[in-house]
Every structure is written in C-alpha cells, then in structure tokens.
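This document starts with one chain, in the form predicted alone, laid out as structure tokens.
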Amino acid sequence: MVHIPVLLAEGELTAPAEALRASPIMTHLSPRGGESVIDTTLGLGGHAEAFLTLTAPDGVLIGLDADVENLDRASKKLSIFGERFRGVHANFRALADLSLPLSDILFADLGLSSPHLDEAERGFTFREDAPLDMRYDRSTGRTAATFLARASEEEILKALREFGELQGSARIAHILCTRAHRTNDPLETTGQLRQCIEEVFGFRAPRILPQVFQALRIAVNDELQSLQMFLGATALQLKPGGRLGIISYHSLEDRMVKQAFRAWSTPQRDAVTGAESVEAPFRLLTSRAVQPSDAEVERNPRARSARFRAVQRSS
C-alpha cells in the first residue's frame, strides 16, 4: 500500500505549496521560511517533506526515528534538501537527552508507518503469519514473543486491560500465558497468536484481535511512557512562540495529549479572587481534536482514527 501522510494534502489548489498550507496540520502549525522543525517520528518522511517545502529556502528539519530502516528510507527521500535535513536514530522519548537546538515547530505522528503494517515480517499485523516481533527498533529490546514468554499472567492481563481496553482481559491473559509458556511449543508467530484467539472466540475474534495486537505493541515499545517523557521535554525544546503538533490514533494517546495541552494552556488563578495570577505557558491552537474528512478517509482508510491537536508556547 502506498504511504499517504495523514491530514496533509486535502487541498486541491494548483500550486503544491498552497495545497500543503491548506492542509489541517500546516494550517495550525503555520511553518514559515527559515524556521526550524523537529519531526520526532520521521517515518517515511511525508510530513517532513512538507515542512521542508514550506520552510524554504533556508529552513531546517531534524528527523528522529527509532526505526533505523524507516530512517534510512526517509533520509534517501529527503536528500534532495541537502544540508537542510538531518536524520537522527533515536526514539522521541529521548528528546531531552539529545542536546538539539531549540525549534520553531515540534511534530509527532504517533501512528504506525506503512512498512510496519505492509511488511509482515515486522510482526505488527495479524493478517499474515510472521515472527511475533512488534519492535520499532529491531536493534534492541524484547520482541512480543519474548514478552509473552517471560511475563506472568498478571503482567499480560495488565497490558491487555490498560493498553487494549479489552473486555474479558482475564480470560485472554490466561490463554496467552498458558500457550506462551509451553516449553516444547512456544508462541512465536503472529499466526499462532491469531489462532489462539480464533479457537476461543470464534466469530468474535476479528473484533478482539486488533485490541490484542495493539496492547502487545504498546507494551513491547513502552509507548505510553515514551509519550509521557516526550511531553515532559517539549517546553524546553521550543522557542518562544513555537508550535507543537501531535497526531494520535487511539484514546489512550489522545487522552494523554488532551490532558497535557489543557493543563499547559490553563493559567493559574488566585485562590481568593479567581483572578489570573500566572499566565499559561501555552495556548491551544486546536479547540478540539482535528479529524480527517470523509474524503481523506475514503482515500486513506488508515487515517480513520487520527486525531490532531496543537498548542503554541507563549512568546
């Protein structure tokens, strides 16, 4: 499947730059010539290419990605921008430790990239049989198979309940733990995991499988803790007046982003008078989450669950 950046190209104007500026992300983040951008989840570079186009002629972009394979692909694509682009192999959770220059725009697209779903050997999809991996960075960390083999039933239950928001989590945790702990027949492939769920839940399995895979993926990559660490670093990484935009794809992420943005944009008030005593460090650029249009979802079904929120640091 062709990679289509989410919430990026809804405009149908003749000039590409004008079309990009009319897209939901660029409308709210307003990149201008000469500005600096840190794309903290580079993926295949679709959003980064748009930022570099709109910050021409001398704007710069640093792209982070935990997936070295995606980083290589994006770097080749963005090499046409020369020294205006620099790629860094790093998870966005490490933003505070990278000693990067302050930026005008910070951006994060928390979704899976197309190769994660289209290349079965990555282990993110239940539609084909492949090793049960699910790591964004295959050079480090434990696979989903290793997580299941080493986790207790309580740990698996916690992941399913908190990250998959699954009903009947206890039953599923017991099934997976029992199957994964077989010494002579461990749970090692996406096909085996799918079979476990199908054998027990039958016709209901197609509704359950996406949540099971989501829960394991979040657990393997420690995604929510990574997001929390990233959010904690953003204020120190933005210039005054800088903008932060985040696309999330499930309620757990979106809730964290929404709550953080609301807290940052709420001024402190005097307990007695109610008067504003300390200005809020940020202001909301999106009063509510921006969602893809019906037309975009028709063109790109993977955009269906996307939610975009943005804030601006006070000057």
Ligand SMILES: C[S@@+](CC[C@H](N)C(=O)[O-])C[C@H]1O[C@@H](n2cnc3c(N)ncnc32)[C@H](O)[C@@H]1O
The other form holds:
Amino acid sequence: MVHIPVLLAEGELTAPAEALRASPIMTHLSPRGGESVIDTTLGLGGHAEAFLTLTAPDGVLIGLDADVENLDRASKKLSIFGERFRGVHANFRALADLSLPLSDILFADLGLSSPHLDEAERGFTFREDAPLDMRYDRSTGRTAATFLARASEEEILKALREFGELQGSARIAHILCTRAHRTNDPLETTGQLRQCIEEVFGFRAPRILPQVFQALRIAVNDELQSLQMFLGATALQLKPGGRLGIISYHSLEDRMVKQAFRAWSTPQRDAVTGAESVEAPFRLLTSRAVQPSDAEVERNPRARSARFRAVQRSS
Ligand SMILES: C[S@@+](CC[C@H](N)C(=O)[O-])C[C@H]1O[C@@H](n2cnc3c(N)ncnc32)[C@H](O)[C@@H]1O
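Having seen the form predicted alone, could you now give me the structure of the form predicted in complex with the ligand?
Following is the full complex, with the preceding chain placed first.
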C-alpha cells in the first residue's frame, strides 16, 4: 500500500512547497529556511521530506526511528538531501540521553506505519498468519507471544482494559492467559490468537480483534511510558521559540499530550492577587486538536483517528 503522510497537504507526497506550507502540520509548526528539525518517528520519511523541503537551502533534520528497517527505507529516500539529513536508530523515550543539538522543531507522528500492517511477518495484523511479534524494534525487548506467555492474568487484563478499552476484558484476559500458558501448545502466531478469540466470541470477534491487537501492541512497545518519557525531555531539546508537534491516534495518547501541553502553557498565578507570577514555559499553537478533513480520511482511512497538537517554547 502507498504510504501517505497524515495532515500534510492533503496527502500529496510530491506537493509543491506552497501546498506543503499550507498543510495543517506546517501551518502550525511553520518551518523556515535554515531551521533544524528532529523528527522522532521518521517512519518512511514523508513528514521529514516535507520539513527538509521547507527548511531549504540549509536546514537540517535528524530522524529517529526505533525500527531499523523503516530507518533504512527513509534514509535511502532522504539521501537526496545529502548532509542535511541524518538518521539515528533510537527510541524517542531515550531522547534526553542522545545528546542531540537543540532544535527549532520537534515532531512525533506516533504509532505504527504502513509496512507494519502490510508486512504480515511483523505480527501486527490479524488478517494473515505470522509470528506474534509486534515490536517496532526487533533488536530488543519481548515479542507479543512472550508477553502473553509470561504475563499474569492481571497484567493481560490491565493491557486490554487500559490500552484496548475493551468491554468484557476480564473474560478475554482469562481466555488469553489460559491459552498462552499452555506449555504444550503456546500461543505463538497471529492466526492462533485470532482463532482463540473467534472460537469464544464467534460473530463478535471482528469487533474485538482490532482492540486486542491494539492493546497488545501498546503493551509490547510500552508506548504510553515512552510517550511520557519523551514529553518529559522535549523542553530541554527545543531552542527558545522552538515548536513541538505531535500526532496521536489513540485517545489515551491524545489525552496525555493535551494535558501536558495545557499544563506547560498555563502561567503560575499569585495565590492572593491572582496576577500572573511566573510566565508559562510554552504557548499553545493549537487551541484544540487538529483532525484530518473528510477528504483526507476518504483518501487515507488510516488518518481517521489522527489528532495533532502543537506548542511553542517561550523565547
Ligand atoms: C506513523 S509512523 C511515522 C510516519 C512518518 N511520519 C512518515 O511520514 O513516514 C511511526 C513511526 O514511528 C516509529 N516509532 C514508534 N514508536 C517509536 C518510539 N518510541 N521511538 C522511535 N520510533 C518509534 C515506528 O517504527 C514508525 O516507523
């Protein structure tokens, strides 16, 4: 499937600079010639390409990705920008430890990319049978099969409830735990997981499966904790006046981003007079989450749940 970057000039990868500049992302982050960008979720490099175009002639972009295969794909595509682009294999949760130069723009487009769903062997999709992996970074951490085999029923329940927002989570957790802990017949493939849900839930399985897969993916990649650590590191990574933009695809992530941005953009007030006593370190660039247009969702259904928020560090 063709990769279409979200909220970017109505999804035109080859859009001319003026169309890119008018896109929802670029209107709020307003990259200028010579500025520096850290794209912390490089993916296939769609947004990065747009940033590099708009920061020409000498702006630079550092792209991070936890997935070395996506990093390679994006690096090939962005090699036309020469030394203006540098790719780094890293998880954005470690942003504070990477010793990167301060940047004018920090950007994150959270979650998975098209290849994760399109390549069955990554284990993110229940539409084909493959090893139950689901890691963005296959060089480290535990697969979804290992998570299920080792987690207690309570841990599985917590993941299903919190990350899948599933009704009837307790029953599903019990079924998955019992099945995954069978030593003679462990739950090792996406097909086995799907079959397990289908056997119990019959015609209701198609509604449950996406939420179970989402919950496991978030648990396996520790996505909410990673986002928390990333948010905690951003203020120190931005130059004064720098902008931070985040696209999230899940209400839990969006809530975390919204609450952080709101707290950072609220000045401290004197308890007695109510007058502003300490200036807020950031100001909101988006008063509410920016969502894709109906036309974009029609062209790119994966953009459906996207929510974009941005803030600017005080000068
Ligand atoms: C939605 S895609 C980004 C798409 C990209 N904006 C583009 O235009 O091609 C998200 C990417 O972030 C990566 N990713 C997810 N969580 C990450 C993390 N904690 N640290 C670094 N990369 C991560 C995934 O491997 C995936 O390649």
